[in-house]
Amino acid sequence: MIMTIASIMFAGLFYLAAVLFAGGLAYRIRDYARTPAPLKIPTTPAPLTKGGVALRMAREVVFFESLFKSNLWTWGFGWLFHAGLALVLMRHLRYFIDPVWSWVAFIQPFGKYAGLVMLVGLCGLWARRFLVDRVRYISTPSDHLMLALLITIAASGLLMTFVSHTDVIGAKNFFRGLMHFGPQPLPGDVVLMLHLLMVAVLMIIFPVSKLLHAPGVFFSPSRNQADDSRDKRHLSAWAAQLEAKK
């Protein structure tokens, strides 16, 4: 009976966050894209070409190149942490899809040590912010529980993978329960448990925290513009739309 209450909330709870998360981020992006952008203000020294901005940005979101350019510390445990990150999403895939896909299955020995790296990423940055004096000055203490969330939802899953082994298959059910509407009962696993709270927890808070920066890059003027000024006149859509009413 605990079981079965314990799968009813949880259930529950994705359901909630999956539609806080999706909706949330759209609204966001929506906002984001239509914020006006008036002035022609890239980052120098900026490409002249639209496709130069395509690659500067492709730069920016794989290698932090900007980053790099600014402090390699931070440039170094912050894309250990994105690039763990990424190799344990595509690794979680194999929770959600039936049959597994060969590059899926393919990936699982590497994404389970990506976790590793995702955590030694965490706690550096985590670190600097106690360390730096400059950064410790600009903490808050939303920037210090978010990286606490993430560091528990790593550890947690770490401690799956090579200490408390949990139930996949039950795991795997109750996830593609939830997709076909059919929800599944949840392995009583108590550091299952926990690690699912934290998730759907970061799913919650992510359209109002900081970590928008993900999608957020994409919208900076400073990025995606291109350095063409002196060619041609740099005119928002709200500002064209006025001129065109003239």
Second form
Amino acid sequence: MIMTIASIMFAGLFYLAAVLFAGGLAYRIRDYARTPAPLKIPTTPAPLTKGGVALRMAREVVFFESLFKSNLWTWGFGWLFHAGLALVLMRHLRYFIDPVWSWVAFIQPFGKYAGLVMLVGLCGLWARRFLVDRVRYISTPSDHLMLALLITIAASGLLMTFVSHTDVIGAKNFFRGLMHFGPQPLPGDVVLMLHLLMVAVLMIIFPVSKLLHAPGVFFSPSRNQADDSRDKRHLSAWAAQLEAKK
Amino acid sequence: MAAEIKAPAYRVFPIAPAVQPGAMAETKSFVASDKIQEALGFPGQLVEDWHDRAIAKMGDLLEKYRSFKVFMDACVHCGACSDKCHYFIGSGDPKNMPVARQDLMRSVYRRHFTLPGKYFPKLVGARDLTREVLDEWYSYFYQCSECRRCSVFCPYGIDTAEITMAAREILDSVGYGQKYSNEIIGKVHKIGNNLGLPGPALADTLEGLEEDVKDACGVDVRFPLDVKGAEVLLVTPSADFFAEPHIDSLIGYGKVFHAAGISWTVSSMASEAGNFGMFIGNYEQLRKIALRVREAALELGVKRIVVGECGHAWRVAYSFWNTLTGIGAGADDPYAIQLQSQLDHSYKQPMHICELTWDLIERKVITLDPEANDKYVVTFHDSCNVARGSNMGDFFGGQFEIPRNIIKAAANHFVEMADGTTREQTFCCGGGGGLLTDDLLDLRIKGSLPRMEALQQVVDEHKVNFMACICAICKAQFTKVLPYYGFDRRVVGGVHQLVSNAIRLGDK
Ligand code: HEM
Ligand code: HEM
Ligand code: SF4
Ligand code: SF4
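Having seen the form predicted on its own, could you give me the form predicted in complex with its partner chain?
Below is the entire complex, every chain and molecule, led by the chain shown above.
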């Protein structure tokens, strides 16, 4: 088969995006991990044990517990969006692995509708940025663009799923080819190309944008510390140096 | 500023106010003089190269504090925190929304420390650090009481207090400090306590107190100072020594020790539990102030360290003392072991006076007659630093239960304020975090609005006439602002004030 110019450009783009995404994210995570937290600052009441902290974190990541206490609209739309996103991403695994794992095959039918759920959530979140004066006040152009980007990805994906079917096998071959460093042609479908272009943009901006909330939540000292300051001495390296100086 | 400061009207519906940009832009607490600044080792005046030094300091803090770094990056502008700050609720100024307060700093962070901010500043809301921005920092980072209410509601636990502390640290480092906080820190170092009460005056005060208590209840309750070999070192906010209603709680502590037969002492070297080093986010000051307590404990040879009714002091004691000074347990370094081997670890170190009192009540070592407080219908104001920055007892939520347990043992009529205004969701009194100064009175009155609304409700529904709390700043703040809302200033008082009224003083 012939490699079109578009195929070559997309291949290059995705290699670049993958490197920036993985490299950037690894750099940020290392940076968070090595930056000390000199004082015990869990937001109390906090779990007294490490196990309790793991549970608290799980509740934050899976259910958005704090957001639930805070604002039901934001929680509802936000949770729909993220839950939908999670399912969609799991469903997408089929483009990258062969043979497809059985649980990925199992979720295919639900995954389809998860895309719709995701879109509803995104639209709700965007509406808040216009309708609630406080949220309007804090929104920057990048906040709007981020939502526009995700909506474009979701809408183009849904278009392929429900309206103008694309060559899914071809798409899969293209990415399997990339993974094995033997490029394959990309189906010449405009909607698919739009979808992929936007996905590449998302990957590239991930490590330099507010999308860092995803790794960030795990490093938040107010959520990931146990309440045991009286029982264990907690001393960061630079704070210990002050003691040595004395 | 308006000639007459008035309280804002209660809200008809308890929802967030409409944003009123610039409403508090003119509010700015007094700037520290060069003398005050230099006493703490900060530049006396705004230095010429303030821009570069501020950015360098910011870089330094980003390396030292994971909280600062992660919180700068992680915010998604979801707005969940936007209606949670009492200063926003009271003033409507959008820059008092926690996220917008953080953005004052985040905009500069993005400009100088992130790629998109360097190349596309407009797109991501990045700004240069201009003189206007610096002034804005000063204004709004001294309109945050570091109460952590916002961090309860943020899906990533972003704590605006951490950003405020970083901002104040940067401002101090370029010579732009706040008079109130920095003057007080100077007094602690020079005289030993925030209120500048020298040793001899403290001795007089305590002696006078012994006479007063003798006159009032005919019992020789002692208020000892600098007694070597006492079992307990009591570290309490200096306001307890003479301010109203604080002193009534001090009397309460004295009676508890007396009734339980525990020997105790106050130290003239560490006659202050408060630690404003936390308010200005300066680790060295925080540590230096805390070290006075370590020294006093070593010198007096005490077995236990107990902290009086003070919110931020208890946060520092509970959460930071072990780190800063080794007051606590579980250390394996010689520095901390020196002190920890002296302390009696059958008790928690440090211990809150409420933990001590409740334990004695539970073990029936002391007895309370709740009828003594029958004239009161009591409610409890959770102080923010206790509620969201510390704990008591060894169980989840002990900081909420233990003071309430004491109140219920000391008084027959207790009611809670509305859900959403107590426990971890409690509203700040409006005067914490280095804002308890008359040049910020307008802000303090506005910031107390949500608490006053909640109080009004229980006053109307249950005839509440006593709001107990365990914080010196809360007590001082409420004493000042209650009249603006039409309440008697004596509505506020300490938990140990109730204990003082109810405790049975035997011949122990
Ligand atoms: C550990 C995984 C993650 C957690 C716990 C998490 C959590 C959250 C929460 C609690 C919010 C605030 C509420 C809301 O607006 O929805 C949020 C917002 C957001 N998340 Fe995530 N998220 C995660 C991963 C991701 C990923 C992988 C993406 C990217 C594709 C993403 C994109 C977004 C966006 C764009 C917003 C802002 C929505 C708005 O503008 O209102 N999140 N996230
Ligand atoms: C390189 C990565 C990706 C590839 C190759 C890809 C490819 C595709 C394809 C071929 C479809 C059509 C499925 C069908 O017709 O049944 C689709 C649908 C979709 N895609 Fe993607 N996509 C990628 C990444 C993403 C990402 C990161 C998101 C979300 C942020 C996303 C969101 C969606 C949605 C919501 C749908 C519609 C619902 C569904 O079929 O699951 N895609 N994608
Ligand atoms: S810490 Fe308290 S005062 Fe400061 S922004 Fe958050 S809620 Fe407001
Ligand atoms: S709740 Fe947290 S993430 Fe949301 S706007 Fe406030 S600080 Fe940012």
